[in-house]
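Here we start with a single chain on its own, the form predicted alone, put down as structure tokens.
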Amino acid sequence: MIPRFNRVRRWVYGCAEAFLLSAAALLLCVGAARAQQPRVPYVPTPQEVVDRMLQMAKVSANDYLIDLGSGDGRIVVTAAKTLGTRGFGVDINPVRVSEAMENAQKAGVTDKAAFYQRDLFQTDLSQASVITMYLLPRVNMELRPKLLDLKPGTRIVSHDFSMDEWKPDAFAQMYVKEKYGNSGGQSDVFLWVVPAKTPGSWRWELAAGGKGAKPLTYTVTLAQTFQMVTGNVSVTGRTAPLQNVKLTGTEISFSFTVDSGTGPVRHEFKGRVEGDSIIGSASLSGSRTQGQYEWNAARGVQNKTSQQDR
């Protein structure tokens, strides 16, 4: 009886082992399938919103556009067909990628528009001058550090969803005739311009007292949160807060009034941030000082880390 019992036991154990292996294989397949599912449900952007997004970003034939979660490809295709813009879209869903490629072929823009099945978080965005997206708030927030590290001046346009405390440089609301397959609704469009990194101490000299005047040394200390910049200026031992500070991409401007030894003088500066330099112009106006000057500032403290997240 013992040998027969052993045979039965081996058969039971074999069945159990086969069942466990099959269950493990099933779990692996389910996990893999879930990993391949899109993180964002596919909802096409209404064409009128597409047109507004491109308009707000001032997209032209000189731009390179990357659409994250490109769906049927309508943003990239529209930009290529109507504006001559080159670019590509990425989507994790192969069905959407095939559809986008077909739409590009129908529009005759396959020489300008391409589409790839790719994880948007693994996509190289460095060549983009414009990024478009219609994702979800949590995905926007996950992307935000990567977007902030793009080349200053890069424009980012999002349909419907913001990036929390990174406030947009421009915002628009519009009513669309059909949304989410229903009869109309409101759409929001957000535009950001990636700001240059300006924190630190900047120094320059200006010979602002007329011919033969000794140049004065100015020191401005800047702090930055996204595109919001604050700071103070020091000149001839006097300090003053900066006023009307504006940073849009690489373009910066600010003003202040300080007594540089000849009475209060209003200073207005405009320039372009180029790494650790700012190149632009200065306008000075006071009772004894008037004029336009070239402005060349250099970052004295190598501190380009802003208060925004990285």
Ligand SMILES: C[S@@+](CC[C@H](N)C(=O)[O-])C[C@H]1O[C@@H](n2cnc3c(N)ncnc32)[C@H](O)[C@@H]1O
Given for the second form:
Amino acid sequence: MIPRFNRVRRWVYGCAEAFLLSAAALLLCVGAARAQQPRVPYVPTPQEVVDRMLQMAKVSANDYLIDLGSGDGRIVVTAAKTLGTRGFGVDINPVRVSEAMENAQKAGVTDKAAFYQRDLFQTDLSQASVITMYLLPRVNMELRPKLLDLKPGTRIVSHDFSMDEWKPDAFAQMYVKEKYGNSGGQSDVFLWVVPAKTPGSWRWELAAGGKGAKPLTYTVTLAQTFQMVTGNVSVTGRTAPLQNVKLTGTEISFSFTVDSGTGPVRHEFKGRVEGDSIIGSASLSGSRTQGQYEWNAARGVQNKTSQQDR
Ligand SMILES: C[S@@+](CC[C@H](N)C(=O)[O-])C[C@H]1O[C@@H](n2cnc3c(N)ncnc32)[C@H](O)[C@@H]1O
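Let's compare: the form predicted alone is above, so bring in the form predicted in complex with the named molecule.
Following is the full complex, with the preceding chain placed first.
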């Protein structure tokens, strides 16, 4: 026989537990419903802007394209049909996904173009060499850290919306006859190339003084914000600022002039960043030093603090 006091206490605990479970279930339902809400309304990109986006990103049959919020699938379908590009689109709205699948079917590209009902924030983008999107500024900003972490060289094209301080590598503005239904308007197209991560110090040697000359050791220290890179070079105890630094994806180039004992020598470097190496060529010109050289730089200490935002 359970004493009356214990029975009441059990009943109260039971009620409290049931209330907490119901509240937790309600919160989960609200959260799930929110996650399924489209964050961006459906407005299709006019076909001429789709064509321009693909052209600006130099999309080809070798690319893998992912459209984030794919609507009726026009970007993925156009790339598959006209360029032979493989890829997929994701949309949170099942009606849009069905439309896109139908359009892929009509265009005869179901072997190249797929569509999934999925939240774009839950989508694995690692396969992409090109990302396309027509979203909203705050959604672009939310995606930005994930996009910056994609494979260097991945191209991202956005219709109409920027990514604030991450300035585009190319930009186009066009007038379209039919933008929203029947009325015309202006469309902006932004292109970014995910930059390689270059901050820190890099070292290499060049035997620039001709046959038998002692190789000189160069040390360059780079700081980077998005694709903007600045730095200094140090060689034979002299330092100089880097000039004309350009980083597009994995392609880097810069120049500087130093006097390493035989008069001022103009140095021009261009190469490809491959992880902790840069492989490319150097061109030197001075009164007593002229020539083209192979350039192989190795990363020393990586300066994590000067990396772009995450
Ligand atoms: C402006 S439309 C762009 C459609 C297509 N990309 C185009 O350019 O024609 C945005 C699309 O994003 C979808 N969308 C909104 N929020 C989403 C999310 N969280 N995940 C996936 N798709 C989403 C909408 O359903 C809509 O179809």
